[in-house]
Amino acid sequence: MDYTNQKHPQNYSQMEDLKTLDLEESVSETIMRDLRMIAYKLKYVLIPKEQEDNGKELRNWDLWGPLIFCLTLAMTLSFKADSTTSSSKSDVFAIIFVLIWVGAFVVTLNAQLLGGKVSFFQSVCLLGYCVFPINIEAIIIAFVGSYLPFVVKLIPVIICFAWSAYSSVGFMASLVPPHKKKLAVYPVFLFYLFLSWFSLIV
């Protein structure tokens, strides 16, 4: 199949429409297409203001991005963990992996109980993509943290926590009635706060 004359999709919905043409594409083309979808959605985490006009694109959920960022964070923190302590590298990996998926489930369930109209996978997708800033902070601390005092390491932790929380709170708050927004976003703050703090103390 000739892909050279196809127009580049302008949004995620158009990229979804191209799936009907994917039966004859190679494995490498499939992987590259999925990576482009992940990069497209990641833009709404990197630039949260984009959500105001295009937040609907985040409702077209996928789990590849959240899985990649979850595994990256878990591997980074397990690599950083001191294997001589009671918390072994495998324990750290398991804690982070389970925490992200269970935490996303709890946050989603809370939003639904508050009357929010959101599917489980939509919420997990959003929360998973918003873990990306914490990945950045964890990688920075893993490589240079041993040379920095605790107060200095705290700076990227605070910045990336605020980045993750800000990127997700606007979307989550829009899903519940106005008088219940605080109850909906509170677990989101706790979710990213724990991940950020854990990445600092491991």
Contents of the next structure:
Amino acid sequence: MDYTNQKHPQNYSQMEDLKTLDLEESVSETIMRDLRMIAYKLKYVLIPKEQEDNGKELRNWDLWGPLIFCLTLAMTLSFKADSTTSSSKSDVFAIIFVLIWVGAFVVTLNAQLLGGKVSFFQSVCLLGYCVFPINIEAIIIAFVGSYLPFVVKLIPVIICFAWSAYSSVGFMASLVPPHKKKLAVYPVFLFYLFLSWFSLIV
Amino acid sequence: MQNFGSNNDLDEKGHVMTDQPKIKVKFEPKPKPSTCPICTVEYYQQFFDIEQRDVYMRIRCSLLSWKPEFYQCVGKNPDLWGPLWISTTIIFILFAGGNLSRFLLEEDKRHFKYEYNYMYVAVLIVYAMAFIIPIILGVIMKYILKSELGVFEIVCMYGYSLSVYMFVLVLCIIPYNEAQWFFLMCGLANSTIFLLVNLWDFMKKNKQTTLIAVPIISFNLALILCFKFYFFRLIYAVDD
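Alternate state requested, the form predicted in complex with the partner chain (shown: the form predicted on its own):
So here's everything in the complex, that chain up top.
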């Protein structure tokens, strides 16, 4: 389904026009429009062949998508966490939430310090959207994980971790000079490894 | 051919010239003099001016700790990338590996309780060791003992001295007491020798050997005792 034919803004001037219509439309319409934008961006970020313009679409960054995925992941994992210790669930929620936002902040700061010229929020937006595959595998493991042996659980974890890392690495590596690529990419890898590890062990 | 303007002359490339000359507007915001230069991002960019090959060489220098080559490796370019990401990797290994080590020893694997406190304690201990202690030591050395070494050089050195623990702590996942002690002792020796060997010149020149060597050795020792007795403690099931 091609969302570009609908009321999806192609550039900032169209977004400005749409803003004047916001107050006149119903709440459900506003929510659906935001959800369609999130879905469009998600498709753009996660399916590499959609990116023909080297990440220019990310200039229309938003933090709703990352927030939704972060909350979903934190809630899935804390729901699944051991309930015999009362603080476990809140520990898991707090760790995941802080990890995602502070992690995205530090990884972006690292890229900027290495000389990358990128808008801070663009990068945080991308890293947040790439958390989506880890969300999927957390949900899969939450529902069927207890019936599967450890080795079988490892397969979706590895696939989704590789998918997340691969989607964001292309963008991050393009920000910095070539001889610093690995220095910008390693923190991204570590960030998704941390999150995947959590979804595996909880 | 489209008529862009009244002037139909062609320029050297054969394009039609328009009336108005192209005006290039160069907007360069003047850098504001900051009241706190050390608080800006630009100040720290100088510490990230390294390549992946440099990081590899510095880690290699630190692993071959008995050779006092760290200053040749670093030159005038101490970096903060190494200390930051080496310590973050160690935090991950402590959190994942510490729990994994307990899991391997656990008989009742279905009811294994993950200890999330490992995360908080690991963050506290490792970042204190990698940043707070070398900053204090660096400040003492630079401002009280008048060394030529800057604070960030000491931070860089401490950060790379922790690189051996990345490998040692992975090996410590093996849930055998003797093996864990052996690996931790190797890590302690490597890390301490690296720091002492590279600070030896300064220590001899200022005759302040004890004042510097004792805190270095004691903090490193405290670190591995924390690793062993908190993260990798082996609690065997006691038969009644």
